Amino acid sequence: MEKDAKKCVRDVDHSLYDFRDEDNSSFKTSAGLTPEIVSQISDEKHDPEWMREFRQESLKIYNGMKMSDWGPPIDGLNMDDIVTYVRPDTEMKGKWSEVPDDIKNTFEKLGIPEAERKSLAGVGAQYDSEVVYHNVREEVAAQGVVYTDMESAINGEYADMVKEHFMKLVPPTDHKFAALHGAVWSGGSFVYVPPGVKVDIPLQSYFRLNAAGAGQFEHTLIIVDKGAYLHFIEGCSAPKYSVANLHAGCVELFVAEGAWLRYSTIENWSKNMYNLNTKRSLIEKDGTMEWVSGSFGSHTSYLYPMTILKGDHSRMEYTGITFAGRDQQLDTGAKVAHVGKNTSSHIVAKSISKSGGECVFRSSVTVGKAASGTKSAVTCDSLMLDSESRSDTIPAMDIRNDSADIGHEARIGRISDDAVFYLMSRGISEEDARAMIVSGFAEPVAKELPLEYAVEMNNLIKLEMDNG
């Protein structure tokens, strides 16, 4: 790879161009990782001397690790060329209004303002390495939900409350990036949903990596207590760089006795992107998780949400939809740990390769020795609209009590000419006749969306359709 983190090409995520020559932040790091650099960023982000000691000895199991070699290669990434922090140069503001031009536009053209006066309880925005707005909607406020950075919760009222829980389900010895992540990790939102409480309309935080030759390594950490219930939207994206650009952020849900979470994400990253992101929840009884995922850019993903269903009666289901076109390694998938009584999950995941993209699916279900009533049922479809491309499906199954049912599905296949020829024979052109086919492919997954966020996963769709 290229190595003149100035020069940028033409931003195709959602049209957006971004010719910058420089960055405009006030202060970065160095390239590469050293423990030096690591307290830079304990100094920048004003940390508590435990979140300063936890960052060093993250550091320590980080370097004493070995990189993983069972998915796509990462070999194009350097940790040496990755600067870990880049500070936008604005303080986080509670008025859209006071946000920098600059700043703000990205965001407005990405729709984020719009989307918040529409259909949003709240929203969080993060440029590079620092949140740079954040509001929640008064009612939302005064019903108790918290809704804020994680710079704000770990240095304010929540700070035990953040300390307790934060990389506990995702401990730094997990795997090398999950102990890179505990060392550099940089912005994210706290939210806390008190016992009871339904907000009506989701929370979304947007994340933008807007450096060349940068890492963004958000912390999201979420408390949804006893009976409360909500909908937490995520959205990544990022302009084109000929530099690598690294994603490796840690999401972590704790979803107390007969809560509802529901975690969606669309991911749009582009396509010099390592997209290494690691997400688990904690279910208590007669909770419910659900994910909703779309995978649409990176030129290399990891991404396998993981839930642990420790009560009694939790349950989870996970609907997801990964998109990989030319030059893109996009390995996929879900995980889940059956651990309570009479727990239920259900994955149904789909794939689209086109021009020479490669998906890959990997499920793990885990059934403990007293999880006695399992049920779970994995499927997986594979769509490859030409001969280049490939399609994998891995799935693991670990099952220690006799009394589980269990079942896997799984189809590879390609668009029916005969389905074409149908709908061409009607006066529609081959073209958008493909396109009707792969949108019907990925209606599972969009009927999970509120109506904008599913109205902008088929226009990514359609992109990807038209650039490969």
Second form
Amino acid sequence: MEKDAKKCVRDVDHSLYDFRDEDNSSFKTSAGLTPEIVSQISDEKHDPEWMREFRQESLKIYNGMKMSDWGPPIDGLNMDDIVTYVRPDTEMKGKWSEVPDDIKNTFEKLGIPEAERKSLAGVGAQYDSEVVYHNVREEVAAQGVVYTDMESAINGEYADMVKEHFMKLVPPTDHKFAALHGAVWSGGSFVYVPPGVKVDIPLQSYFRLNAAGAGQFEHTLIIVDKGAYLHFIEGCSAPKYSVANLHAGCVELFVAEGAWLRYSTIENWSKNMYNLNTKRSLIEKDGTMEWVSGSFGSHTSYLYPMTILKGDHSRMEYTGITFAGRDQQLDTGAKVAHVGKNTSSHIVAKSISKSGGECVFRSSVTVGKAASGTKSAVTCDSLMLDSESRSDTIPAMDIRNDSADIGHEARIGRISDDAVFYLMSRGISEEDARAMIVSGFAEPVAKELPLEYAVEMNNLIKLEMDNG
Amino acid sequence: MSSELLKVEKLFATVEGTQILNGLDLTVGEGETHVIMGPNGAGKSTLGNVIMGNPVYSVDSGHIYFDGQDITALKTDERARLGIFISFQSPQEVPGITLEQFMRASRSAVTGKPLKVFAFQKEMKGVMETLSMDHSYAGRDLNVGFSGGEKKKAEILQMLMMNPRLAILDETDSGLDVDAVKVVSEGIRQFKKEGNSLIIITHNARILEGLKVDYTHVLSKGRIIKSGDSSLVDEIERDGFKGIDGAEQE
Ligand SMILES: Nc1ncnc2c1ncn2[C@@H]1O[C@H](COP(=O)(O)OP(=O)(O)OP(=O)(O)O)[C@@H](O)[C@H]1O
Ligand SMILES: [Mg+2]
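Counterpart to the form predicted alone, namely the form predicted together with the partner chain:
Starting with the chain above, the whole complex follows.
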């Protein structure tokens, strides 16, 4: 198995990924994110005292931290604008007329109603989905489920629970953007599912994100108590256009003993976005964590949901697809830490690159000394639609227990001409045949999504295929 | 003679620089059934692929006419929409798209009309029954993990669902067990009843049982070297290709 893994490791062209250190100095001086601004955010958000301190502490960490020196370049990110992004009195909303045409077209092709388009683009006011959100909330509240925005949660009935968990899985010291998040986070969802409660309908943050005040630094905190069950869906497939081109959100998921959580994301940030998101989950005994992830948008993404299998017999599954088109560098993957005994992880990743797009799949599997009986399987399939596109697989493993059963497989391929001919021989046009083959490739991910999202994902693939 | 549906005229075709078809002529009338036999590597599958417009093969000279129209330069999907179908010798496996989805897509591509799902499914179930195919196959990924025989049945299912004017069956019988040959033959007979034309490429007379064969051709070294009626099939079954003038020797 080890041998197999090595075979798949390709050399990374470091010149391509190296950060320019000289940028750091200019960054520090011009960033201008001051304690006063952060304190202003605290005022605006009615932070409790501990959160005020937390933000200030995070700011110190942020200012003292270096940029990480791996992954795709982010020097196109204008850090000078950070202040503009986070200042509460900044008018974040743009004008509809400034929303790029390709995004407007996408809305149209996805069949999103006029009223919702402006809101999705982040330039409109609240709209009807706010009502839907409230209805959903009431329905689950009857089961004792708490589903609210983070600002309310931090001052509400569950304030202590929030305090106990907030940025405990992703501490501000984790990396520079986690620190930034700690200092300026705003918006996001809080969900608590009490013991034994099975939430039948998936909760969708889609509704929340469209509501006013949702920004690029949203925090999602989900606690699924013992034996409870939840499916949470984040995002939607319409591009979220924003004047600010940095997204540094944070997702923390706590799965208690015997609980089950599925976290699904279809992300389609606009193509100017630097998506530096951090997602992490902690799984107790017999708990299950399932990630379903589709990444289509952004200019540059760093996205590696991490799962800590702490309890014995806990398990995780990750199913993800990444589609990088022109000018996109999408660095995605999954991490898992096996800590308890007899834990298992199953990571299935797919990537599609087209028109010069770059997909890098990173996986990290660590098996602790005490984690006997670990089982882990990682597969990555890459499809390159032309010869200008790039695809890499970078698996990392740190195995400290001899009983671990670890597998890794990576394949890179192209659309087979024979398959295209076969579909065409039944009257299907070449364009449709290609799109069908690509959708088929993505099917293992689509089938994990609720129908309407699967349909939207397929529409997205068609759109990307059309954007020759 | 019935009116000409397919006419292949002095066709020369190459694949990767090697000439495979050497001035091949073939005319198939409306409602006729033609059998093509010939040694391995003679160019039978190549002929089928070239008629279907597989871009792997290049036509250097000659013409293909379908229903009076020169289709030599048409793309594969356009030919399919005119009513040409081929049951492949080795059908492709396409993951992530089910057999039913595929047939629905091709039905609406060929008719150019939105599909009536319920009626389509009813029809499909009926045909699958005729072919002794379990319905669950419709929900499986296209040919993925199908046995050799199951793939061939799936091709005939597609043929019956598409009801093309001309079907080329490339060794559809190979890989089929005795019972499967029977149901597939029954499917082919049904297809013929509609007045459609057939080109059956085969090494074996079994699949022709109960089928009225109008012409039999021997294809060798990229040309038709002999044509006759159905008795030629028996002759070849008995004596092989050795006795036929111009056939390559084993
Ligand atoms: N895609 C291809 N690439 C290279 N050579 C090919 C290709 N297709 C066909 N050929 C060659 O062309 C010749 C004719 O092949 P073809 O498949 O048409 O034979 P056939 O008559 O169908 O034989 P069989 O009875 O074995 O099916 C063979 O020598 C074959 O190797
Ligand atoms: Mg052949």
